[in-house]
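Shown next as structure tokens: one chain only, the form predicted alone.
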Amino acid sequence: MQVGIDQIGFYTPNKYVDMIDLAHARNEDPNKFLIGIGQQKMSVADQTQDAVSMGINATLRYLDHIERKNVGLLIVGTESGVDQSKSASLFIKTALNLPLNVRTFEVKEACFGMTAGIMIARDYVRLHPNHSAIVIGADIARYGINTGGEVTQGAGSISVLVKADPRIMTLSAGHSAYSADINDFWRPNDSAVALVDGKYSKDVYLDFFRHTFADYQKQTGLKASDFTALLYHLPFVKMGFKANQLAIEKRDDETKKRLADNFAASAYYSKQIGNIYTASLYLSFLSLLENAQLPANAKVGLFSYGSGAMAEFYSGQICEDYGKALNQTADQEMIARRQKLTISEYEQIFNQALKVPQDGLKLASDEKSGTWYFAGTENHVRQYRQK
């Protein structure tokens, strides 16, 4: 029995900043942002956006050509958590009005949470192949204003659905992990925004990357030479490019130009979006899917790395026909129905959306008919409504 990935759901805010505009804002080089990080959109989330309300919308592109009934197991992952002790998962089950019998909760281990939740999912399938499961990524990447993180901030959700019999992609078996206990980004419980040496979160992201990709070729025998893509955790685009040189260093030019080509395909999205944390690397895969020409049976790489540090090397084989089960069309407006801000509001937006909404105030969205946002506190309570 197969079991992979059967659908895809993605979205991310209606709003963004040009990174052209941020550079002068900030006396930079825009070529600093746009080649030395690599980015030239970010998402901007408001008030009325987080990992739930975000999270509930990616669920919902696809929900409608699945059967309910069999969903069994229910995670998000997340380090933009909205309460301290009750998970994200179940208010969006509640929204997504899924059945009572659903297992649910949410996983923490900074931006590695969404590929923890595939595991479990994966797992979990094998055991009850008549069930499904969904996985969800949602986060809010904050750094500040005008520090040295601004540029690598965003706002996404990808949503998943596991299951046996996949339309989109089969879960090769093995894996690679590797972890440590270090600081090179946190967010402490009293900071809205997260702390990190970026040098040093760097070097590790690229230390744990050979551990685990060498690993893996040694577990299972198979070489550079053998994905037809290999696709990173992108906290922004640069930092994946700098792994995937690694993986194509002495290797033959044919290899070489595939995966450098297949790389550029999956890091289209992130460069418009910007970092969404725990979803990263599902964006990396859905902007594959969608701006590169993959053949059935394709073996896919994924480079799975959370801060703190946990990292995981792991791959999959695309399915024949996977196009069908892709809305690339709706995911492209998405991205281009997005307001550009100017950066006085961006910076009002952002500074507005760390604080706390007083409780009982009630917020209103501004996205389109449908969209699920959130709506305010009553009696300390979070409300969730859709438009």
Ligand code: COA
The other form holds:
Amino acid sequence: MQVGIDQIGFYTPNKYVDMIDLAHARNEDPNKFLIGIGQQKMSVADQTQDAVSMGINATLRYLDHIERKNVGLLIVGTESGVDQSKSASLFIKTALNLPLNVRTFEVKEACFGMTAGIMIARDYVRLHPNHSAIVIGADIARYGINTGGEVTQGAGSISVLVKADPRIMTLSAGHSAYSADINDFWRPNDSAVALVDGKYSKDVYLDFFRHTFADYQKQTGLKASDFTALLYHLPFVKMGFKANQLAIEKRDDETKKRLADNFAASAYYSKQIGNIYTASLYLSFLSLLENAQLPANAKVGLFSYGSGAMAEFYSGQICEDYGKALNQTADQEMIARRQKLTISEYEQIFNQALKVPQDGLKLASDEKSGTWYFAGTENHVRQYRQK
Ligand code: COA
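Now show the form predicted together with the ligand, given that the preceding structure was the form predicted alone.
Every component of the complex follows; first up is the chain already shown.
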């Protein structure tokens, strides 16, 4: 029996900042952001979008195509949690009207959280082939206004359904994991924005890629040339580009070209959305599916990295009719219809979103109808509504 990704849904909020505007406002050369970092735009979440609402909105993209009663597991990976105790997944489960007997929880290990969920889901479905699992990554990357990390922010969610006999990608057995207790990026309990040692985080990311990719090749006998595409966690596009350069060095020209072209296709959405932490690797996956021409049975390698730090390399095989399970036009429309913010509008929205709204205050959303949003708290209980 093959187990893998059967459905994929994506959501990003309806506002963005253009990197050229940001560069001008911060007295930087725009090419530093466009070329040096590799980003063109970043999505901005206002006060009404959080990990819960974005996770609901991403899953709604495919919910009508699945058998809800078969969902036995719902996992949310996030580092933008809305509560220290209650999982984001319980709010999401209610909004999606999933069965009462679903096992559901939230996982955390920085940007690795969604991969942790997918690995658990893969093994769960192998043991329970009649059940499926929803795995969501949903995050808002916040480093702060006028910080070095500001250009690497973003907001969004990816949701996948893992089941037997999938339509998009089968997940191969095995993985290569690597972890170490380090301090490259973290967010203390008293901080709404991340703390980061940016240069160190870049070095560690590449070091963990070297370890996991080499170990995976040793374990499986596969070589870089056996992959149609290599996908990376993209905190910013240049980071994945550097890892891909390591993967293709000393390879034949055909391999170099294929992996470079497919990297560009996988980075296309991230360039416009920015960092979405846990879901970033899976935004690369979606971008590859919707922007590359993949041959039947394409072999795809995935590198997941979560600061702190935990990394894993694993792989999958693309299913023959994967295109039929995608929402390419709707995804592109969602990205295109976002409203461009001026830098002062962005700064105002950013600062407002850091504050907890006064209890009882009803928040309104300017999203399109059908979108779920955070509507404020009542008696300190978070309220989610559909517009
Ligand atoms: N034109 C083209 N490229 C330019 C440029 C210009 N005018 N000016 C600078 N650059 C290049 C630099 O050469 C550098 O490229 P390199 O990485 O290949 O050497 C790149 O732009 C970034 O410049 P740098 O001076 O390192 O930028 P910075 O000090 O502002 O920090 C980050 C960049 C990514 C470290 C910072 O945004 C950050 O901390 N982000 C969050 C951390 C993160 O995402 N870590 C990843 C691991 S999860």
